[in-house]
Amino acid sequence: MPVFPGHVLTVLDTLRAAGHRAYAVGGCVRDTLLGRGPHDWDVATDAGDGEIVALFEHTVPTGARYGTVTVLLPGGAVEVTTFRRDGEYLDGRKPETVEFVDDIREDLARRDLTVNAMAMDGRGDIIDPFGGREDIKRKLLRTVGDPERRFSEDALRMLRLLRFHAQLGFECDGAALNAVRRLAPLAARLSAERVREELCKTLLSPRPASAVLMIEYGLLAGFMSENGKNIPAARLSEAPGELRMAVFALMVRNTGAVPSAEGLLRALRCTARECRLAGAAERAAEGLAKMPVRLALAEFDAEAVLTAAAAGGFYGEARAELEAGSFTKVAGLAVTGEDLKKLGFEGRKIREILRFLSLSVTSGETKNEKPALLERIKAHYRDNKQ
């Protein structure tokens, strides 16, 4: 018998005590069977949304059209949805209509993958009409029913297939992959936010290289040209998670598929931080083409250098240089802008001289001592106008 968190068991028991059937469904069942702690819990029930609201003190009507109510309990939130059958999908994303039904199996039949189409009651009994448990044992990702129909209904399911491939390490069914190749143009209908979410989850997975499959199968064609291929995907695993989106964008730019890494992330509606990092990494990459890592670390932001190095295949070297501290940034110099003002320098010239000194110290040409730095300035700048 699985150990449900207390707040989930409360939802299941409350619905059952009121005469309703209720099951944990979807990814939380899959992850429970895999021995992974689910982050989110979804419950399906034959109770209508009005009955759900009446049974629990704190609720939020998060999807009234689809019969979804979020129940808020001290242990966490649980999304509770009435059993339903979906109508036609005309926009390639959501059903035009839904019909509420009494049978959990009908509800499971509308789901994307067999491993996500199982239900579990409070006692641990599992309803598995499409062979999800067997597919978990085989480590196989199959669609519920015909893959072309599933992907035509909702194009996001194609990205989800590759995302689960990355997260779970399961193989994708051949028929499903063939359908992705044929139907990839439908992904152009998806919002940038939805695409970004699946791409981000893939990049943060244990197998971030699967993100490149999204390009190879044409699922990101709305954001880049077709020549965004032959990306050295293995480099993604070397970079820490917080850098991977920018590393991915920079590698795509390096193939010529997009004019700008920062522009790609803006098009995908990524965070302002990720966009800024991508832009800074592009500038650092230009610097790294002309100077060793040590000097680049002195001149550019460390995260930008690490991102550019990861995209270029030498993240380990850059990380080692950063940890060794074998560089001196402007802020670490033994002279300051105030010292240069006393020598008669102003404005941009001060910034230029400080940069010059930073690189001179990092390269070993000058000691980071005030007398040596001032002497270096005199030797290099014969007068204040130079």
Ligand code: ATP
Given for the second form:
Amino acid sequence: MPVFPGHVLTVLDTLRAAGHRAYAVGGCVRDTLLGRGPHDWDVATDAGDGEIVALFEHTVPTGARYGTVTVLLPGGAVEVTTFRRDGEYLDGRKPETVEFVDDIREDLARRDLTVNAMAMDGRGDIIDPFGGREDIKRKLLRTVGDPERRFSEDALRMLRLLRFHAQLGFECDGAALNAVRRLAPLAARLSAERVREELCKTLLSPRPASAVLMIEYGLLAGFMSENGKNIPAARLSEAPGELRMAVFALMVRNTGAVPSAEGLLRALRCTARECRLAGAAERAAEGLAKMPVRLALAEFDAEAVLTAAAAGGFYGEARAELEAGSFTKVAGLAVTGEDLKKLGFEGRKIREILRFLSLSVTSGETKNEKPALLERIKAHYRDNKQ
Ligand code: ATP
Ligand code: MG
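Give me the form predicted in complex with the named molecule now, not the form predicted alone.
In what comes next, the whole complex appears, and the chain from above leads the way.
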């Protein structure tokens, strides 16, 4: 059963030919069984990192302390890790030590969920000590071993549980959810980067509403005061993926649980682009509270308006207005700053007038033709004196 891409088979075969045991493990086995193309490949072996490095021409020692080597082949990269068991967890985040072992089953036992704790060899034979295949059939997410113990060891597993619920559409086992309810406060110790990654994968999944479940279970309490209540989660699905982080932040802000959407994304160490979008969307939302969508599209950046509209539950309307294109931005006006300079205006005043004209044209009050626009300026600044 040739389920592996060539470069993964090369890694498995090379290790075996050198007398080692080697298996594809974790997410790639799960995704293969689900018929979803895995996006990365992890191999576990009884070979030590020195032996792995000696067997392949191009390698990068990615996590020496944990015995991980990235093998680079023409077909792609494969993470190869020595079978290991985790030592004691003292801080709820990372094991104090790792211990190399020679049984794949022990390596599988340290993994978070049964569906993520299977190994597959080069012939397609599967090692599945915790019933992962059965859980895939039942569409069920269960922890390997007692959920309270596993979540206390590493609180990130609670966020991963809800992330896989969102990505795979599987139900979460009741005992696991009870454990999340009890142990959610432990998530406050996690680094923002790890939390952001799970939140981001959840928001980009087919069920982004699970991000709101993360809030409701208290898993994001480290980032928001009263743990955002009554967020209209269904709105997340309407927005395209690249806007969802900002939409989410804006909806949290609307509950009053954070002072600003941009601040929330900064605390979560989101990308500069996401933070900026959240900030721009907050300003667009203020605009939308006072003016129709069409005028907001004339005045603010389109992505910011769409984001604010999605958070407000009218993404479809904003999208349609954007596509209809019946708004005129400053850059599309039939007069320019130069024309206004000739009339004796300067700097800020010029920007203010152009903005006024773009709204005036968009609302249908003035035609977008130079004489009409110049006439409009004269009338306005005569009426308003200054
Ligand atoms: P993805 O499709 O997002 O890559 P994945 O399941 O492969 O999902 P990774 O973060 O790539 O997730 O981790 C690879 C494997 O390592 C997992 O399938 C799981 O077996 C194990 N693993 C990852 N994080 C943890 C954790 N916090 N606790 C226990 N096991 C973990
Ligand atoms: Mg993976």
